[in-house]
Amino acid sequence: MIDYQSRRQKLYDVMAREGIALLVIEDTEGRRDPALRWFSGHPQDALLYLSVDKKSLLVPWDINMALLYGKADMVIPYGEFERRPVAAAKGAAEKLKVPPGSKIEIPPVVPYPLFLDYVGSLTDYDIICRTEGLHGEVEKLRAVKDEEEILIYRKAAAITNEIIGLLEKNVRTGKIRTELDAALFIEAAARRRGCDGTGFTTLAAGPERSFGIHAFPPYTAAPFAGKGLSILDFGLKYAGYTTDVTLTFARDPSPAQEKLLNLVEKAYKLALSMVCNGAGARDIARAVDSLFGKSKKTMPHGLGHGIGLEEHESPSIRSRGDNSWVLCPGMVFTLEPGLYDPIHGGCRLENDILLADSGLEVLTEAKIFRL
């Protein structure tokens, strides 16, 4: 069972050091933040208030769901605050006995007019809204998975691997012929195995559309896994956490397509060999960029990213100069080298990686399938 109080305690300690009396976490339409679920267990559509004296208040839109899932010291329906975030913050400060003059930190994504509303309404408090603040600390906390999260990921990966095997079988036997077949098969297979569904919209791109990093629309009724290169990028959401894998199906590839396949496989092996405790995420990404550069190829996206309650979390595995992430035990992330050509099509290979105390663990079994 997840110990939400222990998770919150880690943040309370940071709040005390920084002199923040109350933190506002908001997950509402237009301003989603899965930190709500990470700290309280409530799936979505609520505000969570954490006070430095180690008290929590959950303000949900749906009180019935909150009573079922939410884990907080107090739960008050959003309707009691007219479903207005500023009114809810004022009420939370009163309920949690936040002293006048204290600092209240609101989410960095709050639009400026709403920020002014906070300032104008909570005149007894110092309203803090900053990019690198407590919400950045939350990002760091969520980047390192705890034991319960790792157990969830091993289960989610096992289901994902089972479906990968079924996809390969059904493609080879001709049961999956179109992008639509692949996408709908994944959705149904995931739910039959106890998943919440897919973690994001499945991307199925046949030979005519695989040249795009993310084809648009994500899938159509076009042929899949025909002659050339086809990409299938999907994730399964289990207990709120999503996997993220990409398979490439290659049928009778041309010499140019075979070169893309070999380069991507080589890049994946190189990246995997560099994963260890203390490795710089940027260093790994730069090594892959250098490998592709020697063949005069460029990867137009990052090498990987963290996963969790969202499909894209920290750490970032990319070569940008501002990437300072260092890998450490407990991180779960993807490695997904890919190359794309408007004539020959695209190829990407993506697996989910756990850096455990004992070393690297490849959770998923995605690969390039040569048909």
Contents of the next structure:
There are 2 protein chains.
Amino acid sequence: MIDYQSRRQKLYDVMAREGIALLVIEDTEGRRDPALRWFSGHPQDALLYLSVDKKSLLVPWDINMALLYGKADMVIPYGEFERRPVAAAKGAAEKLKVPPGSKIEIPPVVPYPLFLDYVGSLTDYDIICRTEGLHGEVEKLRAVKDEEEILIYRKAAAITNEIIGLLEKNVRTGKIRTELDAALFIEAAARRRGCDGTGFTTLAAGPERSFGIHAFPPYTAAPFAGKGLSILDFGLKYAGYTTDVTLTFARDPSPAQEKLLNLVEKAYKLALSMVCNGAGARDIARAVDSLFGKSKKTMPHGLGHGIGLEEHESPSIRSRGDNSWVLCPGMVFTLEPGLYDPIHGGCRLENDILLADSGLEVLTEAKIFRL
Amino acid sequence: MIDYQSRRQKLYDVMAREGIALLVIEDTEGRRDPALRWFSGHPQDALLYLSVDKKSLLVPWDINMALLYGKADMVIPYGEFERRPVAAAKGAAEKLKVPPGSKIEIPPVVPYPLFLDYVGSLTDYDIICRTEGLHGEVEKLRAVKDEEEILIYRKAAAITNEIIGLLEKNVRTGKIRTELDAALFIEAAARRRGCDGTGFTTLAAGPERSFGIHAFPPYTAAPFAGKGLSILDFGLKYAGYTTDVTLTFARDPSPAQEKLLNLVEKAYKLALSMVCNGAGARDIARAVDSLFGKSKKTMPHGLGHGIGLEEHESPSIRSRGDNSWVLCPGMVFTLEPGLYDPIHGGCRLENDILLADSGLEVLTEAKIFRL
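Let's see the other form, the form predicted in complex with another copy of the chain, since the form predicted on its own is already up.
Everything in the complex follows now, all chains and molecules, and the chain you saw is the first one.
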């Protein structure tokens, strides 16, 4: 049983410290924010208002859904606010008795024209919209998983591993011959084992299409796991949390393909060896960049990312200068070195890592399978 | 063969009229904009810069993908701009020789903090970010489909109709018994007929779950089309364009359920009868609201929406006061009246409508199926 009130309490403390009277969390089409679900249990399409007086107001699009899932002190359907975010914020400030003159923080992804609308309509309040504000604090809270979340991840990883085993078997026996076979096998196997579904659209790219980081379209009726390199990138969503793994199937690889495979495996091992409490995420990513650089190869994406209610969340494991994430216990993230060649195809190896108090634990069992 | 240059030409004319020297189009995780694909053919994850001097620059994440799909005058990988939107905009202004002092328009969904970054970094230019600006003009251009797009829709609708027929048959014969059966049947059937896939996650909600507007999770291993009301909402993506239909399966409906079904069918017919060149989209939606209101029912969502490269695009067919869309030839949109009851379940009937020069054409054949 998830204790949403105690999650909110963590934030109320930060709000008091920062002098923010009301925090606005939006989850809407085009601007998804799983913090909604994290704080309230309501899965999506709603606004959530948290006041420094420790009261929460949920404003859902679908009231039937909210009655089932939404855990908040008050629930008012969006329709009562003309389905407008600014009208709902005004209503929330009233219902939650936010004193005039105090600070209301809105999400950093609020578009500039909507920001102007907030400022123009809530003239009694000081509207705050900033990148490193309270929403960033929420991101930090969510980056460190609590015990319930880790239990969910162990279960999600166990199902993912079972399905990895079946995928390998079905590819080897020829039961999976197309990208479509692979992707639909995952969809069905996931749901039959109690998953919500997949965490994102499965990318299944046979030898003709594996050169792309993200194959487009994600999967087709084309052959899979024939001669050359095939990539299968998928995640299972269990109780809201997604895993994220990538398998590469290599059939009769050429010397150039074998070189890509070995380099990626080497990079993966190097990255894994550097994961520990206190490690700088950027340093790990840079070590991998440098390893690839020695072979005159470039990885066209980040080394990894946190996972959770979203496919991509904090910490970021990238080499960019502004990445200041430091690994600490409770973080769950991917490591996914990959190399892509327009002629030879692509190769990626991705697993989910839990940094526990006792050290790192590789939760998933993705591999480069040589056929 | 799509003529991207002539699509861009339409916009260059508007830019000249409005005095905008450079237009920025962004398609990135969290801020998708299919205008990228519409103007350049590049499917996703890129920036596109259009200059009033009739030059286009594509800045893709994945250069291999761009070499395959991207049609623009220049292509420069995002990596060359440190993967930062503001650095890329600076580079684009230079490459496209945008004179200092001129206006650069960025998307209206640019978050306020990023807006500040643009303004602070591109000090030689006047940064414009507004709701009813050029991006709105692009939306209007995209709302009226050209001949190539209508050909694609005829093909997409034909496949959708074939699959609707098979779904009905498989439900009646008991081959489809679960939500999962229905959803995966669609995934496979779509791809085997040459579709890119589904246009959005299929919502399959059996009698226990059809009360929600958008079932959550979207589909599960639960029974489908048993006694009561089941909803199946899906779309097929063909050559980038998505259809969007909803079938309701009613097995042995109770009198209360029969009442919902009849009301929804009546609303659908009423809406259809009002569609014509020059009709106000809001008036149609209000007529349906009023019909439901007479039976003391409320529809908790809009009546319909444009479709195209996105699941939801213009025109909006809603009753909100600010909806000023007027229907005109070339528009392709849904009509989807629905009613939802926490006890009796939900019912929705949704088809795709083309308003052609010769009048309206119902492209798809979704129905309420009584079992």
